[in-house]
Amino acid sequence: MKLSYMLGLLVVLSAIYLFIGNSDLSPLDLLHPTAIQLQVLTVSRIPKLVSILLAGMSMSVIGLIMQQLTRNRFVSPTTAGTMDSARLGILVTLMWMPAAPPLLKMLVAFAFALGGTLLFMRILEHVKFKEPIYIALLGLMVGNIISSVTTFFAYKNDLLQNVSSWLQGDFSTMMKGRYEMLYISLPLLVIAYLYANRFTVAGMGEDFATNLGLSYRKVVNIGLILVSSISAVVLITVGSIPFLGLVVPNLVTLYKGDDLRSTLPHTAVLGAVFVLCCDILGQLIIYPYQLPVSLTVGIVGSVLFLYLLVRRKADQT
């Protein structure tokens, strides 16, 4: 699909988005609008779909990244490990310094993140089987180990809830003052734009990369960091949202192949517009009440994922 189809595609559902909703708003009342009218727009709708847009491309480019760095398509920062330490440092920051600003928690999670996804990284040069479904579980043990570890210890000083409450993917809360932290993904976006060949040359293999003058082991870290900041950024702000980071830059290769600066600007689009109408499923499905987008996705993820295993299987035989 090209990818003016694509931006078409996503600002005919960001207009249909900002008319859907409890309160009563249809495009003639931008005519000439209440207060009311005005206040739910700007306080309500539109940070809703800002945030939307923010957490779908963000999440989808550093799927993408992760699958190249480590030459897996089934890896993402929800079966690496990456989210799953993010959450054990929201933890910390709960037991610690629960009086932490947004920020403060952001890059403890930060932390954690790179911390979890380096671990991951470190076993995966140890793991003699390189088979990509061997991977992707050996990467849900690990996130499964470090998720224990943060059930633990919740429990343990009373913070199952608290931590549990950053499970659920949820844009219903989005709101003015609420989503503002999501806009430090747009430089990091900018900065794997501009990474995007070295990380291409990274996906090669180290012996390959060196040969050609590549810093390996800078490249890979700079994606790390990458992907550890945009996913605390997210789980701080909207929450985890699975299999997004492993469908979008699936279902992009497909058709683009694996040259990271030709895929990047579809994955990021198409992760927005997976995102967005997931969204607006859930807000439809049980109106007036509105479903969580993790949910939403992980049901259609899910669906995508088999079929993407049906089909690899098919490719191989």
Contents of the next structure:
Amino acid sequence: MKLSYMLGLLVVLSAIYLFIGNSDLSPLDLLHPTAIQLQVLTVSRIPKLVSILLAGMSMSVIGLIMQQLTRNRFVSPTTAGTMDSARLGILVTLMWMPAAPPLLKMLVAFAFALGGTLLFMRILEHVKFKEPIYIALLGLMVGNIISSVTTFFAYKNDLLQNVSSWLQGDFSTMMKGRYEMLYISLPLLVIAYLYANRFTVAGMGEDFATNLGLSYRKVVNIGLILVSSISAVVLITVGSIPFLGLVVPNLVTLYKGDDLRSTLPHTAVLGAVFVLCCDILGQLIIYPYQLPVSLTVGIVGSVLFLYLLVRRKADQT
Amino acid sequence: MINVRNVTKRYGDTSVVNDVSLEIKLGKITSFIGPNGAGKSTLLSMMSRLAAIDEGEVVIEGKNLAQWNTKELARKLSVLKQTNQISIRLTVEDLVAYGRFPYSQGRLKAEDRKFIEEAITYMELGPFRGKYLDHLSGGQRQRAFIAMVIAQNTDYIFLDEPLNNLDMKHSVQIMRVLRRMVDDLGKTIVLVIHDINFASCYSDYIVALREGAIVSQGTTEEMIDTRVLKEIYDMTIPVETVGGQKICVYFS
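Output the form predicted in complex with its partner chain next; the form predicted on its own has already been displayed.
Zooming out: every chain and molecule, the one shown earlier first.
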């Protein structure tokens, strides 16, 4: 699909999204909006839309970067311990500095996410058996171990409810004053795009990158910092959105290949479209009630993921 | 010119390359030959900064390898290791374009495009240029990687077993291209090569390694000799001259 078509789709969906919800608001109302309608739009609908777009784009892009750097299609922030580590970081802030400003909490979550991802990468270097599925399972295991530590201390400190609220990504609570931190991901996405070529080269391996005069370590580290910081930002504002960083990049590379300079914009736009669709679905299915986006993305995503798995298998044989 | 001085590489207690010194002559093809595990690939990796040097030094054009800026060196020296484990969905054209990365950092100029076109034509990859690497045969893929190195347009080109996965026709094609690059463009090429007859027919100098040390080195004329080969391979290999080329008959 052409990028311009996908962008068009994104614009249309975004416009539709603004007029879905419990409060009455139709496009015609925009001509003569009441004070309440204006408020609904600026305090709730637009912040929700913007956070969906930002989270959808950035989570998909970092999934793509991770898959490129590890040369493994099944690695993503949810399958490499990144998200679980960030959650542990959030627990630490809840335990020791509950009054800390959100930005500081984000930084702690970022530090933990980076630590967890580096740990996974180190383990990866020592693993001899590089079967992609096995690596992904290994990442899930690392994540689960970290996650169990989180659960243990959360339980001890009576914070289990707080922590589990970060398990479920949900846009319904996004409103003015609560989503702005997501804007941090914008400059990070720009950096990711500027480094796209380097990530592609690094994806061909250390020898290959060195031959082309690239410092492999540096590129990988920049990639991991991007991945960890975006994970932390999204986790602390929206919550975790499973499968997103896995499914979207895989769909795009299926028809666009692995040259990040051209796949990265597609991944970003498709990620936003995907999350937007899932959230619209979640709002309509049991209207006037809402399903959290992590649930709809999880279900649609896992089905798509299974399809991709089977399809890749068929491709190989 | 490249000088290798007393270079050693160890893994744990065993040294894979032990106190090796040699000189790579400009504008020639030098082949590293020797039995498996002789340290040929490791030596090549150390000479091209892909592997750390434990002892000794490599000097490229009067400057120690460690002092070279890696980006500058990428315009001076290219190295291609065995590529069979690289799995990336790039088109042939995109891959070859990455050979220009040291110059363009990803933003291709007209000059870069010229080199890319030349490399694709050189390696006869025109019909496959839009195809993904994972849809090519092993030989086609290998040619695509070599085209990338050609597009990199460096004075020194190091290739680790470039004929791997290639059939006779394409082996000969690649060796001819390499020969032409040396004769017409003045490139300096270093190969790790298994097939001794390809080494004999296409190289100017041969360096023979065994158990991490140089057994003997010299011109191809001196090296392709039953007595010398005996020392390298522990085999008595008769050498016949066919059509002006020395052929080793090692099958019986």
